[in-house]
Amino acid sequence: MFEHLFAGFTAAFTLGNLAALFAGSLVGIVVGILPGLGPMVGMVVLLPFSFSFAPEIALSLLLGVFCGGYFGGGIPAVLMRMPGVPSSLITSFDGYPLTQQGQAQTALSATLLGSLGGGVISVAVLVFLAPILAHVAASFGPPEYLAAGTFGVVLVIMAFRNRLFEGLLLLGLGFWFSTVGIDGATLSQRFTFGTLVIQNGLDIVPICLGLFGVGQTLLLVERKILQTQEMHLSRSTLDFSKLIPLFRYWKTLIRSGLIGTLIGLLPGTGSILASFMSYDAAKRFSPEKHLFGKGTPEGCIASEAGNNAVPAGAMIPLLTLGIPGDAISAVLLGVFTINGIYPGPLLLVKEPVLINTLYWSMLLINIVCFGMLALWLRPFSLIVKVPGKLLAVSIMAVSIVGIYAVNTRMFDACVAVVMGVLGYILLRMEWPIVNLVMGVVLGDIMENRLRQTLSLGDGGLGILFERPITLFILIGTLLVIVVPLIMDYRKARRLAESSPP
């Protein structure tokens, strides 16, 4: 274990590696910290170029703008209530008014702590427990697998269930994407209509691409980014006085690392729920309630290290049963098969090098990350003064080009301009599009291994009810459904109560 620790330290510190994980937290931080942007567009338009990397080092790439945009999206909430990412409007809660009341470098402070601390004990987490769930995934058959997946399709829609219709058309319309082409089973030709360049399939590439990539820049050319020229920064760089007295909230920090890790090992639920439920408890738990809300650095810290832990925690079901997470935890499935790697639980012991590499990589990310928002604070907080339509002409030329230059393919960028399209369409009406790429990317897994189940099964499923952990994890998707409808049920009927007749 020992020896490939150190192995994966060795790799780490390459200076190939280092290049690619500063290059990477750079992208993130600025697309984190423009608004409508966030990591997954980052993410989409590196995504083609890092494919003529060695494994490691595309990871390292991609997982610096995964972690990098959560770092980047606190900024703008703290300083203009201008969240760069989704759930960095928890943070604005109290950063926002903190530099009302001059206090903009306390603000930053607690913003980048709980970053890092939350992406610190999210990595630490992931080293302890992958081990663990892939031992435990190592028994995993395909019965196994496809309750796996069944769980985090329901997750996906109960997690979206405000929009319950939107969200099973979109899953479904992903499980049909993934379907097209020649089946691999039987060799038949599905959803081809006589076309050859449709016969290898729609790769997730294109589609994540332009779905985020094309369609979220189609959105910036209509809408203005920056919404106030309002820029309350004393000085260029972090303030380092204002973080020790930060420490007395050590507590807060690791339980809302511990919270946002959790979420993120959870199918489609996202950084939002960690931002959210990590500021939840630590309101509930704080002895200065009163002041949430009004600017208590605390709420800062819980806010960002709960949706700063979830890159790590979207990296354990995806490393151990090679099953993503969210929609970005997709992408770096694709990095790997790129490279004929296959995530699963024999991947800790085929790869054990791989593995030690990113969690190193993942470490000194948070590390990077915190130290180019410190000393560049100033530089990066102007960026929102770029104008959104040159922005957006330039990632969008970028993607069409890059997707187009991995297999010199016009079918791919076709099929990323159509998505493109179709993800502007999606994100104008606020349909939640996650659920289509999770379609896309479930829909395969579960279609393989349903076959191998029915087969194991002499043509029917009563095998997963005759398996302990099979019923385990139904009876787990079988709660997902009933508690937070309960819920739901309760909420409403207090509400019903509360209002005047």
Second form
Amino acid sequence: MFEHLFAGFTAAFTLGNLAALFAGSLVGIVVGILPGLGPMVGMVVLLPFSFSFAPEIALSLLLGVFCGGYFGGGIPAVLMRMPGVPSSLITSFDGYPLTQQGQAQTALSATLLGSLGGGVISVAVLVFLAPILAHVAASFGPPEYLAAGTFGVVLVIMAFRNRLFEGLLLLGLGFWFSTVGIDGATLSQRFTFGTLVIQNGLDIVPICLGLFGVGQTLLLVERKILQTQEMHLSRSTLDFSKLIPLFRYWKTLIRSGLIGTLIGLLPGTGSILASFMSYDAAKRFSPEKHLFGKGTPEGCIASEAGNNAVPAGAMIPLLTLGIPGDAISAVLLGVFTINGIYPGPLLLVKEPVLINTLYWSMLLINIVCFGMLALWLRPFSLIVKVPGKLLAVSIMAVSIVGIYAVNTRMFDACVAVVMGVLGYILLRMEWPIVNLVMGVVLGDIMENRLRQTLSLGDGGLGILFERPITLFILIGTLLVIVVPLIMDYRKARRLAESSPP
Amino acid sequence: MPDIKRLSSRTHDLLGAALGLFALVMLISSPWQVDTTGPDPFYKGPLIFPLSVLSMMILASLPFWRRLLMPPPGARWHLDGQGVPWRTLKVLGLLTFFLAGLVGVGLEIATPGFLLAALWVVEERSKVRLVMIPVCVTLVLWIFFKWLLDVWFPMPLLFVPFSG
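Compare with the form predicted alone: the form predicted together with its partner chain:
Every component of the complex follows; first up is the chain already shown.
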């Protein structure tokens, strides 16, 4: 084990890997700071560039964007109450009041410490938990994978249960997209409409690039990025003297990091929930409850540790089961498979050096992001003033050319534009776009496992109830459906009782 | 918790119903769209999963159909109540021309052309930006994709007659 850890350490410190994680972190921080973009847009724009690199370098580049995005998102939230990424909204609850009180450096120190702590804790949990989960998953057969996939799908649906029918429609559409082209098992043509170009199917990359790279930027064309000209920053670097006293919140840091990792582990839940639950827990356990919402560094630490723990948490089901927990992990899955690497329980056995490189890279990315932001705080903060419309049209051009470059197919670029239009409409209507992406990603996994399970069960699904692991997962799935519904019902009843007749 | 803005938008209902209709058409035409000539039993074949997901889509679209046919009081046609996105539609039109331009006139002409027009549409009037952004972005794309990554781009259709 230690030899792999050392080999991974050596690989992580190669010049190429260091350059990739620096570049990725830089792009991630920039897109994180700019409200309306976020790590997903950064990742899909860099995706075509990453395909020419070795897998560990490509993953470092994209993971840099993933983690850097969450680091960057907290900066405008603290300075201007304008979250760069949605989950940083919670950081602004306490960060902005601190800024207004002239304590921007304290708030930023807390934000960066929380981000770093959450990231490091989640990587530690990933290193500890991944082999255990992989060991359990090694005994998985098709029924267990089908049950796990169903659990993930149900979690995604329940996460957006206030838009249940929209979510189901988009999930179904995503599943259907995954069936277009040649069926891998029988080599039958499906929904190709007699054309040759659709036989290769609809790739996840143009779909994601279209939905996020084009759709999100179309939205930016009509919405201004900068809402305010306020910027309260006393010096151009982080004031490190403000950092030391914040270590007294170490319990909050660890708790929030663990909560964020666990939430990241669950498919479809997302970083907003991680941020909110960490903040809520910090508030419950804090002796300074009354300061929450009025400006306490503890709130910033909790929120940022929670959302920064999500990337490593999301890697756990991806690496051990091959099931991505969110759209960003789905893009990472694409990087693995394009390089001929198939995540799953055997990945840790087959590619130990790659996995250990990934662990070290994630750790380094967190340190690099912290260092970059601490040293270049003012230049990064000024990025928020770049006009969004200029970025939007430039990103569109880069996305379209990039998507063509992946397979040198103009068809992919056309798919990206169509998906961009769909993404734009869905974003404006606030439909759960993540369901569509999850459908495309999980469709292939679910279909193969369903057909294999039906084959094992002679055409029936009764086999799912005969195996202890599947039974356990199915009970979990049932709880995921029932518990939120009961909670919603109780909440509605309480509201009805408290409102005047 | 029902979302009032969403429930009052007939455009939401139209999109939901259209997706349901699309699923219905695919479901009905699936015996012709999916090659089922293989020897596999139905549960191992290529049709079971598409049929399941299309059925799920049709069922999920029923509330949208109901609201589309019997609109609730106050329902009207809007995307999100923030007006018609004319500027976005213009940029989208330019994006379509950009795709055609990549095939017709090539990366080096289509990219700056698209960026210049799109920047004008988004009301960028600084002459320096109108020149610098298209030039810089085209240069970056050319350096990365053509020079560094050696990505193959087809010969622009406009230049084919002159290529000998």
